[in-house]
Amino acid sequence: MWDFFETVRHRHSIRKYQTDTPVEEEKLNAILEMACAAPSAGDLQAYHITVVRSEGIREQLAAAASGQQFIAEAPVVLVFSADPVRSAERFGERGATIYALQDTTIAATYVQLAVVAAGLSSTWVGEFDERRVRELLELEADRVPLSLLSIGYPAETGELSPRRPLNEMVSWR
């Protein structure tokens, strides 16, 4: 097992999975877990993971997602949907605008990170037809898919992408 920074330093997109070997539902588990143990504004968790591991619903992910055939190909697709309704309940239009999408995309991290702890590989998918995966998945009218996370056993390396370095990013006062 890695520690934490060497799980973010292997972190990275894997578009090719491994179709034969399923993941394990005690790994998806506890990586479901982490989602849990992410922070949110006032705890409220305002998300919903919707997990999918049906082929023919993955199949239509894939095409509502530009045709991106890897998200088929792994074994489990994640969809990850923000609650605005519940962080507004609370919060008002700052909760429902902007707490409920961070606590769902930092909820995603923890859950790409874990991936990574457990052996396993994933790449992050923004575009998408929201209206579709909606529809697919049966979404509650008020949810908002925000992300989808491929999930399975890497069939390649990859290939760690270049990063800025801090001195572009940071700035100190």
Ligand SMILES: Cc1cc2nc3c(=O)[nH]c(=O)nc-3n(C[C@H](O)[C@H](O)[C@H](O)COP(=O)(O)O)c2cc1C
Second form
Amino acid sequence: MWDFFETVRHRHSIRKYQTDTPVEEEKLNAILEMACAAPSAGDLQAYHITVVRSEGIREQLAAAASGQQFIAEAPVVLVFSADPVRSAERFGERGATIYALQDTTIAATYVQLAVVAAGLSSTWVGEFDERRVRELLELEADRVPLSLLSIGYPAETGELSPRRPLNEMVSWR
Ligand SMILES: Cc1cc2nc3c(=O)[nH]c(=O)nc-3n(C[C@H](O)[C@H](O)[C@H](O)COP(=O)(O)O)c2cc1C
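Given the form predicted alone, state the structure of the form predicted in complex with this ligand.
Full complex below, order starting with the chain above.
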């Protein structure tokens, strides 16, 4: 079992999956539980996660994501959608436009790291037709799909991408 720092450092996008190795239900549930461990504004957890195993829907999701075929090939795709109405009920405009999006993104981040800790791989996908995804998954009209995570056992090693030096993004006062 890796420690937290190793897990974060090891994570990198994988876009080729072992298509004949399913993701175990138990593992997937343990990964999804990590979304609940994430902080959220007012502890409202203003998001919804759709677990997609259906090959037909994965294919349509890939089509809705500019034809990014690895989405269809991954045995599982998780779709993270913000629930702005839930957050707005407590926090008004700021809840709808900021907190719900942050809640959703943090939950997806926790899940993406849990995927690594569980020995699986993923890619975060942001490029997709939001309306088409909402339609495909029969999401309520006020839900905002923000990210797709394609998940599976890796069929490539991939590599760690270079990063900007820390001092370009950090200032100290
Ligand atoms: C907001 C966001 C949107 C992204 N959208 C896509 C995408 O549509 N397709 C894709 O292949 N990768 C996508 N990525 C993955 C990035 O390309 C990847 O994380 C980045 O190049 C760094 O590489 P690494 O994940 O291997 O560290 C996205 C990542 C983020 C955070």
